[in-house]
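A single chain, nothing else alongside it, follows as structure tokens in the form predicted on its own.
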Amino acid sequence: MRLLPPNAAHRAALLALKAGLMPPAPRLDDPVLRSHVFGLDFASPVGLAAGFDKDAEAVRALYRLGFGFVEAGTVTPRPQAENPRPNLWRLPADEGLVNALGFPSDGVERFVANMRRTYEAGPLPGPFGANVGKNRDTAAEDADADYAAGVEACAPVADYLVVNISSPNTPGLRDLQAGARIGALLDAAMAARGRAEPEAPPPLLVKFAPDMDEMALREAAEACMAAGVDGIVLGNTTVDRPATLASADVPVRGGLSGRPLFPRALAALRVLARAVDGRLPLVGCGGIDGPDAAYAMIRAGASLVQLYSALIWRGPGLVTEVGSGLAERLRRDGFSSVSGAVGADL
């Protein structure tokens, strides 16, 4: 796959999954990995982050790689094209990636139709999450309506929902993370969820950026708890370019992910975990490339972890490696479950 340009490789990987060309991984069935988070049961805390399967095309095949849960998207209310190319760059010397894709999406109608076809083959083996965003040509003052539309459409086909307000590639999106602004947006999203599924509304989470400073993270956490959301995903890509990057010609625009992101994501997660103080479950995401990084996220306060960019460098076998490695580390340190290790380093 790495012989192809990055955009072509991404598409080829999706097509290979849909065609059943990737062999299934051994299914992890270890009691120490099981957990119950925001009302859902997870056989493994290792999930796929949003960004790979943007339109929910290959969801069932992704579980066969060993993921305990899969998150698709980000999906926008109306179809929109990716940002002009080049918009995706590999950083091989750092095992990193820079993307400036900007929520390419076939739109929420296609996303929901894809998921309804997926369910025709039976229930999925783990929770499924729908990650929703706004269209880039929607004005900031109208963003609430976009998020409400995405939540309302996706609630019937998702086990949980994620409001993504942290991508750096949609102009003005990160401004929605401010404490003064986020309250109204979350109220609109919560109301839309209730309209769609009044009897059993799926958990609703918010995805924040790792670039927020301590005060901003604390204010955002308070806003989430005040709105009654069910959890937080931390984080997204970073606009920072660490001095430690070894790759040449690192693009200035776009969000950095992969191994160079991990220290920043872990530090931000620790701040957020102290801010919520056990009142909201957290999902750790950003630069996880092996069991040690996943375990560090859990000990820093994450109940679940997600990965994506590391698959480019390590291959799909990484999913089983992280899950089995987590089980070994939990038992080594005397934990009988993932939940026992959550926040152990705080």
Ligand SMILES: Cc1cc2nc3c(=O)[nH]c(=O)nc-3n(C[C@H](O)[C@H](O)[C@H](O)COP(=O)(O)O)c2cc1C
Second form
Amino acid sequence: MRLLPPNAAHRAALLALKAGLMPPAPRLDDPVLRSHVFGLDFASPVGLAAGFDKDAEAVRALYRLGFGFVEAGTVTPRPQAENPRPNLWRLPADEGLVNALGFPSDGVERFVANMRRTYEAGPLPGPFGANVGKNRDTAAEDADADYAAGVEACAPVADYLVVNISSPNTPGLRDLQAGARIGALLDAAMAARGRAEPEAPPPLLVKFAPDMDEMALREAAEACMAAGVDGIVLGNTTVDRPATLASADVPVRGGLSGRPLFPRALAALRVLARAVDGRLPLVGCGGIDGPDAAYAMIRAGASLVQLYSALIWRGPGLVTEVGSGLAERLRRDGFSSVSGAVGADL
Ligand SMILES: Cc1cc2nc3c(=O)[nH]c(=O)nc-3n(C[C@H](O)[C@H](O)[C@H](O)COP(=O)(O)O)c2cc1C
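Form predicted on its own done; form predicted in complex with this ligand now:
Expanding to the full complex; the earlier chain stays at the top.
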């Protein structure tokens, strides 16, 4: 895969999964890894982060890699093209990626149709998340309507929803994280969820950037709790370029992910965990490349973790490695379940 240009490798990986060409991972069925978070049951706390399967084309195959849960998207209400290429770069010396894709999407109608087709073969083996965003050409003042549309359309086909306001590649998107805007946006998203699924509304999460400072994270946490959302994903890619990067010619635009993001993601998670103080479950994401990183995220306050970039560097076997390594570490430290270790370092 790495001999192909990055965009082509991504497409090839998705097609291979869809065609069933990836060998399934051994099923991890270990009671120590089981948890119950925002009303859902997870056989493993290790999930696939958003952005790999943006249109929910290969969801069932992704569980076969060993993920306890899968998040597809970001999906936008209307179809839109990716940003002009180049928009995806590998940083091999750092095991990192930079992307400036900008939400390429077939649109929410196709996403929902893909999921309906997926469910025709029976229920999925773990919770499925739909991550929603806004179209590039939707004016900032109309953003709430885009999120409401995505939430309303996806609620019937998702076990949980994620409002993504932290991609650095849609101009103005991160401004929605700020105190003045976020309250109205979350109210609109929550109302849309209630309209779609009044009987059993799926949990709704918000995904933030690891670039937020302590004050911004505290404000964001308060806004989430005031709106009644069910959890927070922290976080997305960073616009920072750490001085520790070994790669030459790192692109200045786009979001950095993978191993060089980990210290920042972990530090931000710790701040957020202190701010929410157990009142909201957190999903830790950013630079997880093995069981130690996943375990550190959990001990810093994450109830669940997600990864994406390290798959490019370590291959699909990484998912089982993280799951079984996590189980080993939990037992070693005397925990009988993931939930016992959540926030142990705080
Ligand atoms: C190529 C690429 C595309 C991504 N697209 C999305 C996206 O559409 N929506 C989203 O919420 N996050 C997206 N992300 C961010 C990931 O979900 C994740 O938050 C981030 O990459 C940090 O995790 P990682 O270091 O394990 O990759 C994308 C990341 C990459 C590398």
